[in-house]
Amino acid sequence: MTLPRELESMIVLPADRRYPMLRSTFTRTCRPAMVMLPANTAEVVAALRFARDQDLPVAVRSGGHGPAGRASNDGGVVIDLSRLDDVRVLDRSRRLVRVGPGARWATVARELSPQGLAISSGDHGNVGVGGSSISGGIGWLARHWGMTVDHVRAAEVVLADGRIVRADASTEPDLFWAIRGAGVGVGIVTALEIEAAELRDVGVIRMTLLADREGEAIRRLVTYMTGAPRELSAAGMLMPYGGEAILSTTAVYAGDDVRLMRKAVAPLRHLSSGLIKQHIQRVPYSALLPCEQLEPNTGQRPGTTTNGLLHAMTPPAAEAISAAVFAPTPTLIQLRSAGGAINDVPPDATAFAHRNHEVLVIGSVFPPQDSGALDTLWDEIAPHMDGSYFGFESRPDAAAFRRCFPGATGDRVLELWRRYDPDEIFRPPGL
């Protein structure tokens, strides 16, 4: 193929020394025909037009952490947004921040910290802003400030036909609705305006507990978090530990009052009689998303992931989840706080409709285990679940789509994907 001269400066081909660091995602090793590195919205349009003219598959990457690995491909074009990484406070009085989709959350936290601002985002600094912000964004501030999509106030979007549009509550409201939870199928977001939180320091408690086979420790964790002060959000990792299992928990208190923080986290110490270690400290919010986490994604973490949402952690659900960790071929289980401010938003306000749940449960397996091993164990957990989160699905097929976007929400998402992308340039395959 002949490369247009105006694109030459942004194209990385397999012979380029940069290619090995750009071709893959966090979970997949890929071999695209080329990677394009646009520096602005106009160049995104040009890159998309070129890919369409050549009839090549298109993958769009902000960070590349999605477990489905759709931020790259084999034989197609990857539009890598890493150069669109601006972080700029537009209006301090309104806490309105403009963020490029290629920025990583570690960079965002670092830039906003001196101004006493933070954005409710994911829980790892290397995650890209674009992908997580249009699928949900659940992390350390979830119960107090809600999800990232709940604070997106506007977006600049390149549609499949190359048009550049602004989407907000009054301009392109349908597109704006879809972007907040189902943005993967409508276009390429090239800028986001997000309302930040007024926040400097947070309290952090890290604990490691012995977990029991009956699931009492995780049931107590979720039960307490359901009624805990909203400033408190938590994430627990349930994993094998020799012949036992441990629950490694990080809880974040979104405030700098040490007395209130200690009072809020005190009950967490009694989730299990087997407290192995604990550590409490007060740190800047940016310390939760350190720049040390920034790294290229080279397929370093292959695996299969699925997830489900729970209204409450019942004893049968807790026992089924624990059994997956104690199995001969165990699953790694994450538990993330939902509820709180997330549930203040009406279910039909955004494309993320799950607004009456208390915990997100994520299951993952890694080589040599495969998806079949995960399915075998997850079959026992799935009957207790109600709904799913699109950003943590390795296999976003039709069944997963309906778990993530139930009923009328799913119907509306599909209608808008067809309207804004009739040729299915961005739509996940099989949907």
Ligand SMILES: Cc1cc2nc3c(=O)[nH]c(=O)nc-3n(C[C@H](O)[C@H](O)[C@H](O)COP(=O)(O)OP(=O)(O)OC[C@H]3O[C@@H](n4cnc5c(N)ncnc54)[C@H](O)[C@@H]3O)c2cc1C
Contents of the next structure:
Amino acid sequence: MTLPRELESMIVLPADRRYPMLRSTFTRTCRPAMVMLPANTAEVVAALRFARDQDLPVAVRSGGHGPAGRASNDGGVVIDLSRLDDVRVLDRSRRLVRVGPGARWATVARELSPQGLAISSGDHGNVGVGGSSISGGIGWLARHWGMTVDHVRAAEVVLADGRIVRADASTEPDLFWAIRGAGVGVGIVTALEIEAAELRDVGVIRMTLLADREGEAIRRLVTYMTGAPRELSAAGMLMPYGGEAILSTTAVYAGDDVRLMRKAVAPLRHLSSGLIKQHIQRVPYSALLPCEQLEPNTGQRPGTTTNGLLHAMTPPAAEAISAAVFAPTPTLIQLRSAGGAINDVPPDATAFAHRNHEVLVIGSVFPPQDSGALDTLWDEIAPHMDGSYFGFESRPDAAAFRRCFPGATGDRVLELWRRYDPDEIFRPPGL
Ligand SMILES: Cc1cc2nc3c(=O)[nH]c(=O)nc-3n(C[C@H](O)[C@H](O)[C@H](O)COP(=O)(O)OP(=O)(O)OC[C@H]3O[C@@H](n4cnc5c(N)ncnc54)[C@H](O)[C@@H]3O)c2cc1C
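The block above covers the form predicted alone; next, return the form predicted together with the named molecule.
Every component of the complex follows; first up is the chain already shown.
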């Protein structure tokens, strides 16, 4: 294969010393034929055209944190957007920020902090802007400010045929609908305009509690969070701990009034009688997504992940979730606040349709446990769930697709994926 001269400067081949740091994703070790590092939209078009002319499979990568590991491949071309990482305030009065998909949330938080702005994103600083802004983005400001997709106001997209289009509420409205939840199958998003929140400091409470087999601690957590002030969002990790289990919870209060913050978090102490430790702090929002979390993705965390959404944590649901952690298979269960501002958005306004839930439950197993081990545990949990989130599915097969995009939403997603990507360049296989 002859490499066109104009592309040479952006191509990283297996013999290149940068290749080991660029070939993989967070969850998967891969061997692409080449990684392309375009520096602007025109170079993304050139990279895509080259891959299509050579008939090579294409993987698009922003941060490489997707659990499915689809941001790389074996034998194909990876279009790595890490050089498209600009963060620029376009209009301070409208809090409108232009962000490159290759930026990581740690960098975005650091750049916006001096301006008193924050974008509601995920909870980990190394996650890429691109993948999360087109699938969801549920994090520390979820109940207060909604998800990332809820505040995307426009996107620049390179379509499968190489055209560059702007998608917003009035231009390409169908494409704009699809990229807010189902953006993996329509093209390559090369820039996003996102409305930020006015936010400087936040309150953080970190607590570790003993969790019970019956699931009473997690049921109390979700029940309290459902009626808690909207400034409060929480994430809990349920983990085996000897023969017991612990619930490690971080709650974030989106505001700097210490009195209100203490009042909002006080009931969390009583989730279980076994409070092991608790710590409350007031910090800049950017401290939640520290730059120390930035690292290359080299397949360091293989595993299988699935998830489900719940309207309410009923006693049977809580018991089924807890049982997974007390089972002999080592399993990580995460609970994340949904609800609040997320539910202010009508279900058909974006391709993320789940707008009447209160909690997202994520289950993961890691080697030597395989996907079958997770399925066995999840079979008991799944009947309590209603829908799931594409960004936390490591196996985006047809069944997962319908859980993530139920009913008419799924039909519309498939229709738009076919319309914008007729040759199935971007679409996950089998969908
Ligand atoms: C440790 C960890 C923590 C996480 N925490 C959260 C969290 O708190 N909240 C949350 O909502 N999610 C979270 N996630 C899930 C994560 O947000 C999603 O998986 C997201 O897709 C990752 O974005 P990325 O840019 O890093 O992904 P990538 O792996 O680069 O991409 C994911 C998918 O999107 C496609 N894609 C990427 N960029 C583009 C683009 N610019 N245009 C078109 N398609 C593109 C890729 O081809 C791939 O199919 C977490 C994941 C991990 C591993």
